[in-house]
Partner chain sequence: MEMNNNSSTWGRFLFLSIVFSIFFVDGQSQNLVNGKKIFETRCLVCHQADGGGVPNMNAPLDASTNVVGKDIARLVYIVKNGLNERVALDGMYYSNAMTANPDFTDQQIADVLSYVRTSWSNKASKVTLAQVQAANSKNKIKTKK
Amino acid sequence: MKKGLQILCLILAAFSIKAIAQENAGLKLPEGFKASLYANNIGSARHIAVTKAGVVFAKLNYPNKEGNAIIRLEDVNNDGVADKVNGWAKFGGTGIYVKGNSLYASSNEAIFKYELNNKDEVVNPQTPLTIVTGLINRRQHESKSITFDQQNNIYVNIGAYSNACQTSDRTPGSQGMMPCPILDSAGGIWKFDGNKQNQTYKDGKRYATGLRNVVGLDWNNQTNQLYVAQHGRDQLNSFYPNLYTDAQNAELPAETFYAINEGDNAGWPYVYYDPAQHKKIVSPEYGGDGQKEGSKDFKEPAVAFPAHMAPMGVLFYTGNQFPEKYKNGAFISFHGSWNRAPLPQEGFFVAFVPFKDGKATGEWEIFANGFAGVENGAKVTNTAKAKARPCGLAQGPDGSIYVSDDTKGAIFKISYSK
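Three-dimensional structure of the chain by itself (the form predicted together with the partner chain):
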């Protein structure tokens, strides 16, 4: 009898834990914030964009089961869950951006432009204009993320198709090439005209260099400046076991967030940022020993995050819904690491970076967590087991924010009310 009661209590407890876990779509948020599962299983949702009327567009890494790689979502009955969903386009990719009544989307080589009507429907799904073509795609770091300034210029990341610009990529003992030839056409941010068709390298400009791979970037309209988050290099311990232990590799180098000015050089592949020493350290492929400092001319990061967490999206918050401290600060989504193995993985959350007087304070905090779906306090040890991996970020017209996941294709909507 007593035993039966105990079991009943256990079952009830298990159920209530489950119910709590499902609240806020399984996410852990600061006081006063709520989340809903806006969409699920739409395909590998990379970046997202929201129109002034609240229509969401998601760019998929690959066409989904229905064969579509751009998805339009609308929450007609306004319950926090999209109820009108359709899609088109065959090209996989990452970048998507709404600018006026244009919708821009990128493949891994090109940028296309669609036209929106007054209901935010795409009028030319089969015949977009080609704005930029011929961007380098050699598999590694192939995403072409995009953002815009106020003059309708596009900033596009062209990732380096390499880990550390070795003569032979990811090969033990292979030296770094000097100068690194990849930087002529990749490993940086290029600027193009958002209105001109069929541009390629010669029509654009290398705006910033020495950036291994940027997936998250956004224009800060308050200070009129580009911000980018870089994925730092991998495998210091695999190739230099005499210089770096597994535990050191798990913390090196920092994932870095930069305030970019035209002409900046962040130093890849020659240096990496060591967050414990607060220094730019010469890469071992270029004669470094883990201590030797690199040139001071390379850009200093605005914020240094723990290693390998993979920043995927950057969003400057300009809404009025969230508490005052969030205004003009930056949200950064982290995909979650793999290169911290054999140590447990980190990331799988959305961070908030406070800004004061138009500058990052250097601090950061976890804003939304729980995407990976592991029990409280537990760590992800195998990256593929994470239930969701945060990727794209966008702000809705009411000041809510959206977070996409590119594993199963969830979109979370996060709102605040007092």
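Now the other one: the form predicted alone, given that the block above is the form predicted together with the partner chain.
Since only the chain itself is given, any partners or molecules it might have are not part of what comes next.
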């Protein structure tokens, strides 16, 4: 009888733990925060945007089973779950942004503009305005993320279609090209007019360069400045085993978060940032030996994160719902790594970077974890087995934040209450 009671207690405890996990969407959050599953299985949800009325728009990397690549989600009955979901558009991609009564969305080659009515419904789903076209897409780092400044200028990432700008890409022993020809049309941030139609490269401005691939970016309205999170290079050890061990390869280079001014050069492909040495190191393709320090003319990162975790979204928090420490700080989503062996793969979480007096303190913490799920009592670190991989970030009108997942198509809503 006593043994039976113990088993019953264990079963009830297991159900209780499962219920708590379901209520919190399986996420681990700081005290006072809660998470809910706002939507699920909508498709490969990359970046997201929220209107002042709380309508969520998601950009899918590929059209979903209904053939739609932009999804509109609305919680009509205010129960925390989207109950009115529809979509349109056939072009895959990453970028989406609400600016006034306009919705901007990007493919991997262009940026389009839709008009919204007073119900935040798109009035021209089949005939958007083409704002920018002809952006380079070589099927590597092809996503075009977008953000806006206060003057309605668009900032778009054009990722480098290369690992390290070698003469023969991703080939052991192949030397780096000097100067790197890729940087004329990729490997940086370009600026365009958000009001002007049919722009091409000649109408825009290369705002910043030397950035291998930026998926997460946001405009910091407090400091009136662009911030970007870069994906660092790969394969130091496999290409240069005489210079780097397997363990060093897992930790190099840092994923870097930059405060960007016009004309900045972050140094790719000529240098990378070493978080252990706390300095820019010359890339081996350009004569580096793992110790040789790079030019001081290249931009210093505001924050350096562990290697190969794939930062995907950046959001500066301006709401009033979260505790004061989060005000004007930055949330960064990390997709999760595939190449940190022999160390465990990492990421699959949302980090928080505190700011003080308009500048990053250099410290960071994990804010939301558990997206990938648990297997045999341990955190899943295999990208193929992950239940969710954080990607887009957006802030709702009530001060909650939304996090998208581009694997199963979930959208999480994270809120705070005392």
